[in-house]
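Let's start with one chain on its own, the form predicted on its own, as structure tokens.
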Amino acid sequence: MTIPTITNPSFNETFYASLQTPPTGERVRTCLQCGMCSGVCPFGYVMDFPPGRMIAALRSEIFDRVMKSDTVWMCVACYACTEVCPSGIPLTEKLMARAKEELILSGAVPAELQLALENSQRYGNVLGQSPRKRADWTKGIQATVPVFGKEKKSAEVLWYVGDYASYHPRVQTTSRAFAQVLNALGVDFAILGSDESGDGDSQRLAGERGLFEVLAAKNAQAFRKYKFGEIITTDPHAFNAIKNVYPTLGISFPVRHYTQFLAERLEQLKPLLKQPVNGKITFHDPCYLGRANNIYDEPRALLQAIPGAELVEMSHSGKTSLCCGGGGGGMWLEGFQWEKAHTRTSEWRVREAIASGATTLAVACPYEPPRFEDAVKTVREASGMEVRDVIELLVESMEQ
């Protein structure tokens, strides 16, 4: 690759200034260059400039140099350059994600990724799906699922869903068996159905800030159309939306994580899983669960709850977890970063999940059934290694 020796100081500091916006953002200028961000980020080793070295271009005057290079969109925004850096640098989701604003502005967005983009201003979801068929997954089960606007104006959850949970046949599964377990606990709950929009996150992080306020606007739309008590979401992306990135736009509404909401009904819970689901389960801790919202004993206790289950942990475990590769836009650069790294983050996690002796991979995000899954096929020694969400171990336990 060439790359260009004219700089552009006036960029340069255009750039600087954009990333020290409160709170935390002038850390940036703090950077000690010790290296530990670059060395931790999963796919540092293939991009031209990871998160120090970033930095050290900024601090060179030689930022254009970065936005001629397409590595950028390697990062997967897992937070594990924010997690140790020890200036405190908020290093994903200003930095990164601002170098990625600056490529789509450029127009330089891999297709897999403008596609995805697309969609979401098109149709409120990633998938190019109908806002209309949002709640189809409710139909033919069991489990009651009220739609506000329809059969209620009032409840004290209001469950949003978000766009896999909604769309994608593997992760509907997780939502009905979610259903059953609100059903089972006597949860007065509703969802929005077709006025719900997605959570809009990982587009944020992708550098689609503009369309991250769209669609945080519309749900905020939702949201005051109707009397609840709080949010809770089965989507870690959506959650860390909701609670820490809608209130600077001046959306506020109290929200959990339903590992969060499950785990304070556990004694309410326990009673019910009364099935064994016998062998060794390993938990993968969402990005976006655990190093960005700190959450992780919640789901630990649900599995610990289920009889017959031994939980054990993975050599990457809690704040040093290995990310599935789906964030900051990475659920949509498959093909992309295939050809950069020839290997899959979803992989790597796969071989340590069996490394650990355990059967059944849990999980606790919408993005990482289907990747998992897809990681299992591909790992010779996998065979056998199942993937399932939390809730579905619960309900297995539940049903007689």
Second form
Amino acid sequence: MTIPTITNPSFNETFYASLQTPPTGERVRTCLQCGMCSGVCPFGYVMDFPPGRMIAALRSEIFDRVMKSDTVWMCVACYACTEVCPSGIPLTEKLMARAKEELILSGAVPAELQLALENSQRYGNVLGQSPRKRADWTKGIQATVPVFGKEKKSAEVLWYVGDYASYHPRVQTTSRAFAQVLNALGVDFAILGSDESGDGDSQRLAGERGLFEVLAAKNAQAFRKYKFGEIITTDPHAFNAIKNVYPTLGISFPVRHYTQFLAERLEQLKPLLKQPVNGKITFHDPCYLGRANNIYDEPRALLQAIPGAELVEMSHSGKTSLCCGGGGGGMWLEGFQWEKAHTRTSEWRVREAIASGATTLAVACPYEPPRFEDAVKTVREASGMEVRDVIELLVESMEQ
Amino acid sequence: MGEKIGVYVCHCGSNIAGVVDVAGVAKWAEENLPNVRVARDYKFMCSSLGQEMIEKDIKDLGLTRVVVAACSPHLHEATFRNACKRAGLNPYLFEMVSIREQVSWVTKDKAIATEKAKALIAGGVKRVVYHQPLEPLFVDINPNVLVVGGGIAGIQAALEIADQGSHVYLVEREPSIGGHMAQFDKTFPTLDCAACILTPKMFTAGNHPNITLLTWSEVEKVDGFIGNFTVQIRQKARKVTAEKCTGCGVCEEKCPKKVIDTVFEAGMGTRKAIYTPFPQAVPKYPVIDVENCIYYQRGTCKACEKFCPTGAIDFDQKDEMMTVQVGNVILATGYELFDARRIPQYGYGRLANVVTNLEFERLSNTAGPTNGKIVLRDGVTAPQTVGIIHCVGSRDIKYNVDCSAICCMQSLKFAHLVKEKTGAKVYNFYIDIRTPGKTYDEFYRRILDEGVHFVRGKVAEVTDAPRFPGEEGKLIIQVEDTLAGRQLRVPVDMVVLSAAMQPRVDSKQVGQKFGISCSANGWFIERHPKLDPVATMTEGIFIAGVCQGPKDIPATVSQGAAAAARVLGLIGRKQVTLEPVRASINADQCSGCRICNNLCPFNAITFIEDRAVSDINPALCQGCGTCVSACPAGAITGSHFTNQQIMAQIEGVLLNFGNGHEPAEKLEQVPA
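Now show me the form predicted in complex with its partner chain, since the one above was the form predicted on its own.
After this comes the whole thing, all chains and molecules, with the earlier chain placed first.
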């Protein structure tokens, strides 16, 4: 065994410097090495270098060793580390995303992630579907879903649908439900149809900043074509991108998550909620609604408005919510992460839902229904657990 | 005007000279500023050689005014005034210009710093011409002292002063003195019981002929100034007549209403609606908790009254206001515990067997609700594994950025107590072990030797959600072991949170009441963090103990004694010198509008009815200037801050603007 030596100090130096951009990046210098980030990381026990150890490596100028480990790809950008950091270091946004960016630049990308990123680049959606079919989910449904450019030039609400909500068969159900709710409330809205591209936020947090900027620019072009009051989306990742990151690229539009939008119209919505929904419901706080954007009350207020609904909380809830495993590229690293961990955070989450006594696991993010429904299938004691987006539960209660 | 001004520019080692061209500034002042007879720069103006230089110049060159450009007036204004005085110049014919705090420490660019120093010095030179000789005011000091807060800091201060012979009013909000220390079990590092060492002091304070003990009382209002404060104190109705009560305790025994005691027992135990917080309480008289007393809720009961052998219960007793005159005040208002619910990751309030440090103290205390048995919330089960979490709500920019100073030692003490009493396996989770006190590291080694497990890592979460076999029914502590470089999940039965010390929620209001300020994080600000830790910027108001910042018992006691020594020093002088910076009213110009009367924060202005003009009492006036700026007739003058002086200073500061002396765009970069 040889004494570890500083092998590539200049890389270490440039990487460390690239993290220290104001207004919060320079806080990395104030890391106490308390390890709270690495301790709270759902995959911290699998990673060779969870955030704290990465900073330690930077300080001892051996960061090139971090780059030799592929366990950085276990990061699901869930913001748990950022949430607890006592020095307020932007670990998810800066440190982890930058480390992944370096791996991508060096070509060390797991194949399945590579494919997803290529799909995004080529087709504008991560699922590799034809952009022309983006609004196909609206075909043959009762609700009216106007498309900008076709039926409308302007509307109060631009509904940004997003990749999964447009193409994924399970999540299309949620989209249809939201269309129904918007119709019932008489909201003047339209979608972008084939003008829409993926929001790019998870690609950004998987290290593909360049791709993110391309997608953002495409969406900005589409947004600018039409007149609308605000953007509403069912996707917390899109919400996060448009609210917090697009403005740094000069793309500024008012945006809200649908739970905020509907919670504001709760009085109008309440009389429509007639059918009781029985059983206990527990709400899973999506990382990008909760920790990343501090929205905890609105989804719960919507659930509580449903007759018969009894809301219970899981062990991890609110700020401590446990990630479904889909963020930061996790959606596209299923195989890789299974190889490393032989477990899935979605399974832990479903077990917690059972322990809470709930029979329905309510969600508010398009990544979640497919992930949790898969987990329900693999966790034996979970059979019978329903996974429903909050909108789906609202529609169930609205139906005659 | 023919004044001869001496200008002295200090290097302050490299503090100023490293940034400002001090020699250049002095030369410039001598050549360019009006009335400057001599300008010199010197390594340390505050040194005796520096002072002698000024004195010599006054005598040899016949200087009539002196300007020193150096540090802040807080530090050395008095030094240079004295130098002037020794050379026969009235000390108020001196002006100090701060070119360290206001220039060199806050300006990086040397050229800009030098120009700014010149501008400020020009202001000083222009101003000092208009200075007038002033004579100091003397006021008598009332030897009585007010001590606010009856914890160990306040008790110590009160005893020191009372023993010397001055009278102390010791005001305490709770029914008994003793503070947090009375709640503790053992004290580190010697492990002597807190009550054993505290109660004798409490008893002495309660029975001291020179101490008026005012428990269940709060200060309502403070007027006046050093030497002469008038304090209004509300004595809340105890509903028990102290003169009749013998402290026999029958009332407590017979009271049918049990209340969870969230103050003394930290929610771990109960008390009655009529109660003394603990058996050794001083004074021994109980109080009736009106909010919970059955009689006050339903109009019947009066069990306490029926059984009281001396007829001491008085349901009609009202709050009483008393006014006392004191010369000095010591604030020793202590701290509050950080609310651990604010960190949802630790599950406090949701997970039953997560307890705070204060709750643990009560659990471990033989006089506490479990008679000192360390058990789970069920009241019977002894824990087999206990995790102690350090730095809860401290060293975190979201809560309190500073170290809470006592938690390491306290957590080590807890580890020892758990091991000693239950034999349980104990883990300490820490970021850094901080044991800098006398024999503290010896204590740390002792606990290490006792076999306590130490894991270096701030606990990430405490959860009841099992993930692996063996975790069911346990509290799982998830943490990065930063030394071993791996994530751990440690199943335990009980978690103790070493929650931080926090300023009292009302510390800002209390500070305002006494005319002192709090730092951004809420602790009272001392006059100087190193050299004057118990004084404040307000003369006659002192601080002691944790209200000034987190500290342990030895440091708290030291501060209590130190504050007492400062007060006794003032009392010994019998008189204090006050700055002659005062406002005065020109009766010929006063229209009698009385606007100033109510604005004066020190009630120093009275209206003379027969002459229909307002008049200022110079002993009460603090020279704040409020009335000066408010007077519509311009009839009020603030000495040493006259309009002429201020306008001249502004003119001097702006002297070089627009002369092309420095590029305007460069000056814009000067930090505000």
